Amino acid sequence: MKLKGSYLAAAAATAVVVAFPAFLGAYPLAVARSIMTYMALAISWDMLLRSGQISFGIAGLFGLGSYASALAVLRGGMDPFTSILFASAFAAVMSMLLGLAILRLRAMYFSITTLALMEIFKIVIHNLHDFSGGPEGVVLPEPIFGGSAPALFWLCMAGLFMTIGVSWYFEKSKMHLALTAIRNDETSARSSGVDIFKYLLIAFVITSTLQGMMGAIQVQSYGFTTPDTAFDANFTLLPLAMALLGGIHSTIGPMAGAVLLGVASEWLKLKIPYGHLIVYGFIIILVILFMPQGLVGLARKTIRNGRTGVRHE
């Protein structure tokens, strides 16, 4: 009964969100798209984190997907929707090639490498003036679906739902057991027959593909991009802070963190446009120090303690 109630609640919430364009204007829908984009990035980042690998390259794959989609339209003559699929495939291929080289690294060495790759992608795009537009970026003929706010909202939602679906599959399949075993103890996992490199590569490619897809959706929704906007540090720091705030190693945690921090970020950008990244940094530090399991973990602990207290009485 409890599981059935959860499915009904999820279905009701989905129906409400899908209906947002019927009673929200263009600006609220744009804010909702931004939150959904960050939510998808937070979930995809957490999916790789379940293996113990911490990536700081979210913005790099996001920006790569943005430019792959935009240039596929401008240089390859693709239609916008096909370019999103192309950008996702391009991010998958690039991440597979990179994964073969960097997934032997662990801990801070892997994290620093992904951060460096993000900057490398940005510098390369920045300097390909004739092909990528250089620092000025590129402008598409028009946003996808003619810039229709409801259609753009539903497109972004489709990308988010795909990400949630993949994350849920990760939680329910043997991927969950393999990634958890790798995170807890690689030696024990290897001795139990887990192919560590294979599962890490699968997780890295899938999460990178989702990040590239969201980048492509972003550029097609706005109709332009530049190296500074496509590879913005926001696309790394904010999803990371959202996942940590909500609770890592789950799907619901990053979703909860994205809603809370996504709304707060819009307010922070208006109040302190050049200092909001500092606030994200403080949130990450405070959560790690005082609430390592995030809000979802804290809620579960409170409920568990409450039940224990009731039984004790």
Second form
Amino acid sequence: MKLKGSYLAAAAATAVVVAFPAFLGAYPLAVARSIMTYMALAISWDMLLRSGQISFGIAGLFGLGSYASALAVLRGGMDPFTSILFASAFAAVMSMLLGLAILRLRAMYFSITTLALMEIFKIVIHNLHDFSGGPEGVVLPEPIFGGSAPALFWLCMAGLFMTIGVSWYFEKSKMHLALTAIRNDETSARSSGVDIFKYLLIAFVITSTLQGMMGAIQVQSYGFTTPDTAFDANFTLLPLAMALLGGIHSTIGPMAGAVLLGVASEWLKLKIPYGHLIVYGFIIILVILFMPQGLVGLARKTIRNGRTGVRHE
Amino acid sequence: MSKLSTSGLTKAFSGLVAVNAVSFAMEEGEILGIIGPNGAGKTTFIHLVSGILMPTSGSVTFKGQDITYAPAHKRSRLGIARTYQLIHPLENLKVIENVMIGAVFSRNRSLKEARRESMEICAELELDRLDRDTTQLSILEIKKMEIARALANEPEVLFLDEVMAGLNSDETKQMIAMIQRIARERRLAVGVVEHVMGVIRELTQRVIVLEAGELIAEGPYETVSKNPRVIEAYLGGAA
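For comparison with the form predicted alone, please write out the form predicted in complex with its partner chain.
Below is the whole assembly, all chains and molecules, this chain first.
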């Protein structure tokens, strides 16, 4: 019964989101796109986190996808939609090569390396002036689908739904067992036949592909980008804050966090244009200190306590 | 042919030789005790045979196949399973899922098949309420869960590293009977590391004794326990 209820709720929510363009104007649709992009990044970050690996390289893969897609159109004459597929494949291949090297690292060594890689991508794009357009960035002939607001919304939504679908599959399949076992205890995992490197590589490549795809969708929707936009540290920081606030190691947590912080960030941007990032920093600190399982964890605990009538704290 | 054997197996940690040229063999259906004073290299030895550590020299052979440098997850698939001296529950997985991973990853079972098989194994070990979190388990239940996880690998060789530690005498008796039944019914070769000699006497048909990384004696417990070198190893040399 409970399962049926949650499927119904998901179907209803999907229908509402699909119908957004029918009752929202161009500006709210653009805000919704931005929130959906961050949501997809937050979910993809969490998917790798389920293995215990903390990536700070989201912006790197996002930017890489943006540039692969933009340059495929500009230099390769590819049509915009194909270029998104191309950029996703490019992110997949790059992350596979990188993963082979860096997935031997653990904990903060892995995190710092992903952060450094992001900077390296950005510097390379900055300096390949003739090919990449350098610091001034690139301008596409026109946004995908002629810049139609509903079409752009649905494109971004498709990217998000794909991410949610993959994340849901991760939760329901043996990926869940593999990644959780790796996170909890690598020694036990190995003794039970888990090929740790293989599963880390699968998770890293899939999440990187999704991040590259969202970058490509973003650049094709705006029709231009610069290294500082495409590799903006916000694309790492915001998804991280969203996932932490909503609740890590789940699909629903990052989604909830993205809606809350996404709406809040639009408001904060207007109120404190140059200082709003400080607020995210505070949110991350407060959540880690007082609510390590995030809002979803808090809700689960409340429900469980309500059911058993026992207070655990 | 022996199920599992080693020849001249050696592990040195930058100068300290933890396991020194150990050769042994285990047969089907046999319960072998691995004993020795603290720091004798028993756990290191199991790490080497199960692939958690790689040896400095020597070889490990499983059913005639050289597996000296095979990674742990491959050995698990071949049929070598183990538990750990320190408990290793996967605390973000349910009890049933803790057991299932052995079947899913070592035997390539679907989640559904793995769940069914794991429930059977848990029933056999009298472990119930399988949708609990591992934090709700008693120490005996955690030990059972870890044995169940090892059995879900469908092993031919099983190592139990101090599985009795932390159990009271009733629980120990129960565990001894359980291990004997498992070994008999599944025709397993079982290697048991244990400090309580009463357990070794009751449980094993044969023991090997390690001291400072070397194999110093081998044979039935009754014989080995009278061996002067073994007595000296345990009680210390006469000053």
